[in-house]
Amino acid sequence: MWFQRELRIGPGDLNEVIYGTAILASGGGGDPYLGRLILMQALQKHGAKTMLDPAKVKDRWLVVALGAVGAPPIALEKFPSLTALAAAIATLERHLGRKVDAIVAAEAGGLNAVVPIALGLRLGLPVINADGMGRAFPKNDMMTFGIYGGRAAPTAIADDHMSSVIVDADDNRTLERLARSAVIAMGGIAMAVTYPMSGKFFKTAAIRGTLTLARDIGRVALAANHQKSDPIDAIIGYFRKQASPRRYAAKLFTGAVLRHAPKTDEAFVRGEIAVENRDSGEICTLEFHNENLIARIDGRVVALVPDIITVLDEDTGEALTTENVRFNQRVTIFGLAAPEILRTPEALAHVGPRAFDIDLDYTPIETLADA
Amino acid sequence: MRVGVDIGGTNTDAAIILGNEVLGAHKTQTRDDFSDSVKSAISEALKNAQAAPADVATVTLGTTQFTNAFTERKRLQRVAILRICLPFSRDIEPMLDWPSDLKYILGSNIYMVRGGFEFDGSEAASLDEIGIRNAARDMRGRGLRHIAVSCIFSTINDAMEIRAGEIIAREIPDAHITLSSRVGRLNLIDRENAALINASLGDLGAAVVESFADALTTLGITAPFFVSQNDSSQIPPEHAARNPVLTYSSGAANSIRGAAHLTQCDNAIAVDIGGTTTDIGVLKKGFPRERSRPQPFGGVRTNFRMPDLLSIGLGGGSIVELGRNLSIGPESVGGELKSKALVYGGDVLTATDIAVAAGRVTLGDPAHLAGIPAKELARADRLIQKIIADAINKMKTTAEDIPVIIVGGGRILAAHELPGGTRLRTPDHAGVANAIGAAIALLSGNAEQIFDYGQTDSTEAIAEMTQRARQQAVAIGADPATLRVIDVEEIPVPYTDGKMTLVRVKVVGDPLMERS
């Protein structure tokens, strides 16, 4: 239905959109609280924004993906910045000698899915209703634009001092490494504009309708919350009602956080979350690398990257980023099939379990549920 | 001996304790002039304990006055916020998601100037002293003198906030300045919100502390006194006078610790049933388990250390509807129980009436319940027990069996054994557990800093933070011999050069006392 793609986001949609993007993020994508406030301020200043249907992107357009990159604890003090993002776009435009025609979110997450909307409001640029991951991943080379043959280079990175760098590299992995060192030199948080691409290529590789999906998930979940019924059940019901391709969604586990031991590893935070269900005595463990990658219940694998594994606070129903999970917190773990475009052999080579040093073949979440 | 006082909306409770023993207690109604309530509660409790004012070693007071002022939007001051942040952090302005009534009352007097630190405490941007002076002059011109100051990473380095405070004080000599680093933790928005709330309370903190001091002087008590803070530890009066926001909610935390003290349990679930609500908290190693989510206060998000509480609308005054749609609460007759409940000759069926019918307590005249079928009353009682049992289950996070302690004036609603087999312990003096919790309050010290674990190892970093937290606790009156670490957090900071980790340590200890 075309009218569903023509999504208009105003102040009244804020909570629904943020809720939904946080659910899709698989534990990453930035703090939804910051995303909510940045978008709130932009909407207060500039009014509502109509998202551009990906089908309407012109073949000859210059499209770029963008988002905030950095350490979550630093972002709580030095907020993701639209000024820096505008500076990164200007730098890239100077480098390429042409103007950007439309922007798109690098990933689906509580912060990074909505930062482009706020920037689009400020600069008057079209914002495409799509993203490059369908969830969040830790590295730039894990975007569908890279997986399906696009070049991340040249990428522009800028900070609030208006310092900026252009990173150019032959392959996307090298670019990711170089870009990371620029973010570190900028104080642990910076804004990135990446994958300058034609509208034609964009349409072959983008994950479409991200913000509509997020808004719909948020709508059913918040309505359920309001009626004191379970928001996860409402989300599962929503996916069951979709026509094909239907995405499998399930409540994987409920319990209290027994252990949360994150460790810094250069740009990343790795670790494990263990959740205990005191009725059954079962323990569910999640391994994460910025985002949740694998869920096991008493050792049995129940979900694997790139399928989405999101931890929610049981009382508020809000999705938690991995850094916001706390010892003893009562949580529900939600699993959702990744979009088909992330489940192809090409995609799994970049974002399947082995790309994260997990020595397992990818098995879809719905197959694991049947086993 | 130590005295604890809890000034609640309905009652003011006092308790006198010596070691593990409760020597005396008294409950009185909270009057409009609350220092009268404090005086009468303490003097009656001293009488019960057969003690003299000179025997008192410490007094700790917990009060809900600041909560009432802020949530009811009473006597709040117009404020200004100076955020030291440019060129950073301008896409989320101060007070952005505050309720509009509060923005209207407090005003939207927002100033942002250049400055701020990096995560490691080094300068991110130089401080714009002229900008601060101009902002202060503008504030003065608008008649604003209640000022909050925030700065990026001020919990790591507070130098710019202190300098800004000096500049403002020079321009506005009667300014009441709140530095965010004094009232909050990492997270600029939440910390700035706490500073703004504190600024809006204006001179109320000083007024309340002064009236406490007057009440104690009138009683002839010369011992040092403290004010309970949100995490159930206590701070000296001069801190509370300047930063009352740190003490806005201590009642529930005090109840939980009081319950633990009365039963000598270190790990337990504490259920506090009042007139309108039931609060359930969890005690771990003698301290209330802390909330993991940010705590909204009067519609404003803050990140104080607070106990993790489950509040449900069940209390002694809860209104009961019988029949097919049997329901209990959340509406309550509250403080009017003694005129409205059926057993007292009133015309409202309350949860207390159900407890009387179930034979749990002898109150008023049970003959007033004669017209109601016993089956109906028994059904209502079963529902009450189920509500309590379900709420307790929700707060349990581990399978192990832990004791459940019940306190508060409405504790008579609960059976000794709940559905599912949970047994409840009702200690003596359960009605004044909150005052007992205040009496045994500890002093705390907190320190946080970011370390490179490539250069400093975890053990060293924790030792350094422990040392700093200890110094802080001793500075406010803790006995060094009793200090112990109760919380260590290590939060990784990615995208940095090295293995940066934010290390936080909290220590607590008993007050240093001249008299026991």
Contents of the next structure:
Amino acid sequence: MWFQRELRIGPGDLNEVIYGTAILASGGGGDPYLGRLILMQALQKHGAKTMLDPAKVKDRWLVVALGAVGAPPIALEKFPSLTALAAAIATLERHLGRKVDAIVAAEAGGLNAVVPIALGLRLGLPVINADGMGRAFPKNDMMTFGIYGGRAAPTAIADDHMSSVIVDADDNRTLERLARSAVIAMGGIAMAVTYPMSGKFFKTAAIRGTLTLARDIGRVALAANHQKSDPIDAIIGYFRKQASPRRYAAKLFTGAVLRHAPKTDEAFVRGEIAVENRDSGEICTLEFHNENLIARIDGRVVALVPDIITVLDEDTGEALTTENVRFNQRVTIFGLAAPEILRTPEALAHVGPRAFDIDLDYTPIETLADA
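Let me have the form predicted on its own next, following on from the form predicted in complex with the partner chain.
Only a single chain is listed, so you will not see partners or other molecules.
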């Protein structure tokens, strides 16, 4: 399949894009329901938007990454605000003394991958067909922009009352800690504009074509649903046969949710999901920190971060965020190889198992799942 870098998104593409971005997010990236509402309103008001091919970004441009930050469940009470995000951009522009030329999603996710599209429509800014994670991670310093040498500082953060702050620090991990304190003070969720970078640097570290990939995932899955065939099989077939580049994808486990134990602290949601196969008696457990990090079947590890572990509705194939899983729900645990840019030694130091205090070395999902 020709992998289209420049992509026009209109109302007819909405469901496909939301479906696909949620699957890529490994259980995080914000609630797809909220993302659908925000993008639907923006498309209805402003019309379709063409996503910019990353190769066409000018070297001299100022590019920023953006999205909602904080504990995902709080977003259902404090609705993510485009006005706050626009305020954060204005705050950063004043601080830097120049205008932003283009915006990009900080991560893939049913909310955070599409918020830049809606903001781009509102402000008339180019939105680049890329992101900084290829999935979702809980921390700002886990973006490829930081992994490969970029500075997150200065970062602008704004809340739904239009209060805003600039956070500066010498290193990205310190900035993440300070920014997290600001988000907690703002009620546990806020909007952030981060990694002000040149277009030249952006092109060295971005994960390209994210929105095209999401649209294609959604397209094959929704077509399968319409034809009354298995949408998860269709997604797996897409990654193994059509995606560019090909990626390992598989059903890791199928069963009913036995236990779901989330806990919100420090503007994160952490916990465990247990799924039981009532025919075999096997139990699959997932540990999550905003996103799913590790999958075990009766104690045997079958997938590890940064590879993508997403809980899908067994019938529709739609992704469930870690906060939206429900007791007794019939689900399939879906595994997907991470982009190669996340599998390098440099990346694994920031987003591998030990970065989440999991005392295991990274092993690719294609090795673990087929063992």
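Residue numbers count along the first chain shown, from 1. Throughout, rigid core stands for the largest set of C-alpha atoms superposing within 1.5 Å between the two forms. Predicted, not measured: the structure shown is a model, and the values here were computed from it.
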Using a rigid core superposition, assess whether G149 undergoes a CA shift of 2 Å or more between these two forms.
no
After the core is matched up, is the C-alpha of G70 off by 2 Å or more between these two forms?
yes
Please check if P245 moves between these two forms, taking a CA shift of 2 Å or more relative to the superposed core as movement.
yes
